[in-house]
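The data below hold one chain only, encoded as structure tokens and taken in the form predicted alone.
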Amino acid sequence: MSCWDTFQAYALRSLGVGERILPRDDFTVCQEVVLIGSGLLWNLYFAAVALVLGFFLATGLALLRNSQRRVARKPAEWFIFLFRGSPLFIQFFLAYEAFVLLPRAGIPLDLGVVEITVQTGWLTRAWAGATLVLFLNTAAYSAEIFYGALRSVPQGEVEAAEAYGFNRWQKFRHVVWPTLLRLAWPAYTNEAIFLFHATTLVFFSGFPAWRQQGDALYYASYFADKTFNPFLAYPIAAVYFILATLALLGLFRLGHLRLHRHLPAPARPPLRFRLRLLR
């Protein structure tokens, strides 16, 4: 089999499309690098979903926490500190454990006029329940960076919206929410490069991989396990994340660029960000 037929056959493979058994004998570099990026697409899949939906639930808590009312601020600050407080990889364990004591048959919902029963069973599917794990986890940990940000507005910005009579949500959509957007970036960034880096922990915690669909470090260790050589499959898959955090930098990047471009080129600040190893 040549290469291109290698890339046909498994490009898609992760996602159901093309070749159904893996290899099992005569493996080749051109397997492991088609198989192991299309391993990719499931944690790129991870990372944007929970992202876009943890930035706008880490706002909310932001708020929540910032609120004078003690009802509104103890939710939010215990939900940030259980997600924050607990290893990622317990809560992937403990999701699927729980989804999976869900009745098969669905929860009845009675409504009065019509009883439906709601599915359960595409829980236990990475896709979903995974998915939903890495969002809360991101969202608690993007909700203290916002908080943090948050605290930080200069409160002479905030008094100069009031002299122009903004009223609540003038002030926090023009003042507020663009600094501590520009505030809490840097940070943020850090945060989304990490969330990228643990989606591939899905595969390795609860969520089995259905029909042998994982992640990228799923197939580098099926050819780790397979060739009993874990020095080519590993830093290819080193490779696939080293190219698409630069990718996901990139992106970082241009936001930077949008929320400083009232400031003068010279003038606006240079987007710095440390990878932390644990967290």
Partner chain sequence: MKRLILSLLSLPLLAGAALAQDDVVRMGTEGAYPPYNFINDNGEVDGFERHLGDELCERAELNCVWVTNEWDSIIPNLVSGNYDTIIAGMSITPAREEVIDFTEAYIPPAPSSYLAMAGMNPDLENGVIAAQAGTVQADFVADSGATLVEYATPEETVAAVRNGEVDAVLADKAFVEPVANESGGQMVLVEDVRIGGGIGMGLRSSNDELRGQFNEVIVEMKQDGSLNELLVQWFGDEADTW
Given for the second form:
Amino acid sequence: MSCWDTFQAYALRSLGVGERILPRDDFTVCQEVVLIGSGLLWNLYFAAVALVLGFFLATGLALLRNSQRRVARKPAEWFIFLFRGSPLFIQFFLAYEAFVLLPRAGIPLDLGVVEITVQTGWLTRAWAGATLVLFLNTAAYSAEIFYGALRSVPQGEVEAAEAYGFNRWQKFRHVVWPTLLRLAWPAYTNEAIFLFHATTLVFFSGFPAWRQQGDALYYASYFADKTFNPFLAYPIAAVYFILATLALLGLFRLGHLRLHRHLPAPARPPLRFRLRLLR
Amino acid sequence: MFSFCSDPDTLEGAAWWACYLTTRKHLLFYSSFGTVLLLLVITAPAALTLGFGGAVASRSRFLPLAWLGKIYTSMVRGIPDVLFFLFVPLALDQGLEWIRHHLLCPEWAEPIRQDGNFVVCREAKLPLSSAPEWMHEIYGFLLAVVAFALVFGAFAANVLAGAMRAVPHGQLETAAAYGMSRAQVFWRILVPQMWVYALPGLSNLWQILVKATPLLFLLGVEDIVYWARELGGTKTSVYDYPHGDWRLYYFLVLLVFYLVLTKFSEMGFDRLTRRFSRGQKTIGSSSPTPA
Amino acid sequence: MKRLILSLLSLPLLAGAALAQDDVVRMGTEGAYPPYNFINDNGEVDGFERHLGDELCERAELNCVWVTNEWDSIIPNLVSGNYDTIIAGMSITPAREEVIDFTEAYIPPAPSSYLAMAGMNPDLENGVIAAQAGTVQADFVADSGATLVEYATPEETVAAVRNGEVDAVLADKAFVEPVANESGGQMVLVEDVRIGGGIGMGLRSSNDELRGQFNEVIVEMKQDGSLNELLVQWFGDEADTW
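Show the same protein again, this time as the form predicted together with its partner chain rather than the form predicted alone.
Now the full complex is given, and it begins with the chain already shown.
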């Protein structure tokens, strides 16, 4: 079987397309490269969905956390503490065990006129359940970052907006939010990378890999277990993750440029990525 | 444990619970919380030492050493920590056995890697297969400690390198102007001053380390996750105390444990920050909420 | 000529010395497959195979210790020498025999069963079936055309049926039967299939001597009826015996 054949058979294996049976013996480097790369699609999917959705929830949570009202502030604080104070690994286990307890037949919801049944089975699948956990988790961490940035938004900018007669929404949309993002962006970049790396935990923490469709590390450990040789599969996975991390960093650099597009090029502060241990 | 536990089938209510929660298996579960704390206590200083070495190496004027330090400190930015936890123990174990094999059994003719297997001579096994079981367990735990120390050492190196950069340059120049040697400037000025800059990062690092401890389970150590899964699983009447699938409740216990541990760590570091910033004008000392 | 005889004589002596030096036999099992093997409430390995293994070791005058290892890496860890035997309800199959050697079977070929929720009538040919990864049952399901979902431990396969992730689980009947009986009618056995040969102990191919020792006492236990007694004790009166 040539490497091109292997590519055709396994390039989309993690999504269930192509050859059903995983290689069982006579493993080749080509197989490892293709399958581990195929698994990376899952990591990218988890990270993309969790980050995009988490971004909006985090903004909301940060605003709630900054609220004067106790009823708004306390739930946000508890949410953030719950997800930041416990290991993601435990959160995955717990969420999976909780999801499987939901009634299989679905939960009937009486909406007055019509009664619909909410299906719950898909929550036990990694594509939904694990993404949900990652989404809540990154929302909590990002909310903490955004909250810190929100508190540092210069008062003068807000007052200037008020002087212009901006209403609350305009004030937030055109003044507070952009400044908040500019302030939070480096730390948020850091959080995004942490989250991307955390997606490797999904298939080691209770969520089963259906039809052996797993992420990059799932296939890497599959090969390492079968060949009993960690020196090939894991470095391949490592290279993939380095490349993907660099790509992610590139995206955040674009975001950084956009956030500072009002400044002339020389005045833009560079986005220096320095690992921050804010997780 | 209690005398009335001798016949579990007859127990009911509180007595059943008293006996169930004190089986030897549960005692092993409780003591595995100690395993987690032990890992933290050993790993934290080991990682700090490695991190210090990494930070110093990356500042070295000897280029190969500087590169080595830079690679070490930057590897954790691109590669997920879980990958290291899977790779390091297995790689280290095979690496050590490979070296011992070549030292102890030079006359061995067969290849070490036969398809899908790693075979070394009996004398090269670590630990020797004749060793008592506790040595096997300690060895497994040590491999885990090394993996944790390596990864968190790299994180710590990042923090410490940043802290070294943060020490005001004027301080170092003044010391040099007083005629201190490079080593003296380093040990007497830079190192004592960097801690206050390193503390926020180190406190975050501790929190990350705490939250990485359940990964011990992936390394085959019988930690709290292992016992929670083992105890929580459905028990048929083959067991003394049959019950349904209780894993959710056991994991809830773990969740509470980690929340409490996090809360206590936060409080501890807050105190430490206040102490360290005594006499230093920093954001931490001037505002009521430390940044 | 004299020299040759001498060396021939000294060989078994040396072998004996080597054996006496590390006379500990490490018995590897999974510890998660009652009643074959499981961790009891004292935190020790228990079950049919524990009692059988201890009896075999006593008869063969071996000093045995028990270790547990996850199922999915149980063969590589045997080959690399982390323990000396696998005694974990492992069916003797040609594929496994290419890698390791088996002793005489100590459990005759026994049926596997599909376990499902009562009243669900699962589609065994086209439905979603769980099995433990790396078992003969997993291979069987993969070949049957059903959607195979693999789990690392037996416990998780049963949990998957209970919460409806899968339609049924295929496992050794002796494992799923107590689960069905104690579910209060919630779960039932759907169908029996016969897969694989008997269950035997796995050893490294290089370890013929130890295999011989175990074979001898297994045959002995088969002949004096003590193995059958043990089988009935752990698997019930209807258990297949020798």
